[in-house]
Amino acid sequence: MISDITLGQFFPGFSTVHRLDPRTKILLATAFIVCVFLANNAVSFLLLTLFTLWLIPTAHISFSVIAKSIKPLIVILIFTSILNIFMTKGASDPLVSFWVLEIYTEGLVRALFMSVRVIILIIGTSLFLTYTTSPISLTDGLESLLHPLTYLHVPVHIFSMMMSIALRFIPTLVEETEKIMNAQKSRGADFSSGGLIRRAKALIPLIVPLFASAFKRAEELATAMECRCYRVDKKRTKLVKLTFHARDVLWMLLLVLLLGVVIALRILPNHVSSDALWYRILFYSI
């Protein structure tokens, strides 16, 4: 499970998404997040799902990597889906009724939409940001977008550097965690059997050395930065100058169009009846 975590990893490539300006990708990810949270009907979710499926091969990221990014979320998705199924009440008669538990069509639909929302949110933001953008480029793009805040004495550079360091060390901490787990297993530690309390106690030999290693790495990094005379209060030059191209404008127009369609589907007066038709197709034609 630890080796399946792909959060924060960067996969170099030469796809169209890779070659976008990092500022463009940050704006695209923001617009995509807004689209996902504004979607409230079946047509919108279908449109966002198709867009996400098209984005995966466009970014030249394999579906196995995408599956690994979703795998750690399966338990959370199942738990929240069960809560939505049994806690959502509907206007019509329940589909299933057992003791005090009742399952309505609305509960199944809400659980389905919630799961789809989380999945496409994780995939879309990862494709626009960490999977196709190096931490350095992401830091430069974020610092450039937030530069107007410097006139309000906001430490934009410090914030960007903290984010860059955090993203850089996520794969390192994952690798360190896997090494410590293998070392503890070779000494007889068991992390998979027993009840919840026993598993929590078994994690203590894992957490303590992991925190010690993380603090040691942080101290070494701070010392290395001080030895190189790193100063946050000085204006720094950039190795690569960020420039917008025609492809950046086209991608931003595409996301603006997608956002406009999602908003239109949300405010259309007849979208409720349209959803009812989708509910029937989804649950009564299988």
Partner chain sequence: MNKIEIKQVSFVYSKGTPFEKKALDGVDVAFEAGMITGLIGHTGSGKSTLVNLLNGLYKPTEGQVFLDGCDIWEHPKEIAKVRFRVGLVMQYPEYQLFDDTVRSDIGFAPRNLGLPKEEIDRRVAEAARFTGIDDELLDKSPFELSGGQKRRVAIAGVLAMDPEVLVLDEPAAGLDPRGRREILGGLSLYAREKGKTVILVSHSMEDMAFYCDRVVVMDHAHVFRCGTTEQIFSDPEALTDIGLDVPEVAAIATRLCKAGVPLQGPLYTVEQVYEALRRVKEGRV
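Having looked at the form predicted alone, could you now put up the form predicted in complex with its partner chain?
Just the single chain follows, nothing else.
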């Protein structure tokens, strides 16, 4: 079923991560992304992987949910790994070579690093943002973080309202799609066989009602907002004021530390972060 998609879904809960301020979580996620992209050696990746593995139970998210969210990526990962393995040329002799294909240690390492990078990137950002933060508080946090831009006459409030409406209606639209799909299947519609053109044509009975109802919904929502005197140019007060707590500071320090270590490992002299050394340790130990 379509509604079983886990990527980008919020799991309500009361873990430490859940209770962090949404602004903190946005900053943490950003710092984490920077860490993942700065990491260029085995130690950094090991560190980040351990951090991610520790984060999963800390956020009270089950490993099966994580596994499910990674599943759709597997095909892409395998494909790019194969490309990386065969296309990378190394300095030393190839490990294996047959016909025109040659596999170098560098290729293997690069494929491994790339896969780890993508996987922990997805898991880490989902854990900080979508899994543990409700869409509403996420947009609240974003609005608050972007607030300084209002001095440059950027309509931050309008953007955040549009974003929260869009986020709010994703599950509704998914549900609606499933409902319409089932109704048309009950009338013998076939969405899953035939060639490309046939399949595209088969989508018409799905897309037309979906658009019709989306427009109707938008109009109703606009009317409802106007009935409650919503005005874009008026300042609105918040029901829940965002406040930073001690735990927010602690988590930020933790991520700053992580970022520091990753940067240090990147610029430290060769003999510590020497990639060749770590490749050897990594591969002989496996």
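Positions refer to the first chain, counted from 1. C-alpha atoms forming the largest set that superposes within 1.5 Å between two forms make up the rigid core. These numbers come from a predicted model, not from an experiment.
- Taking the rigid core as fixed, one finds a CA shift for Gly124 smaller than 2 Å between these two forms.
- After superposition on the rigid core, the Cα atom of Lys179 is displaced by 2 Å or more between these two forms.
- Put the two forms on the same core and the Cα of Lys216 is off by 2 Å or more between these two forms.
- In the core-aligned comparison between these two forms, the Cα atom of Met225 sits 4.4 Å away from its counterpart.
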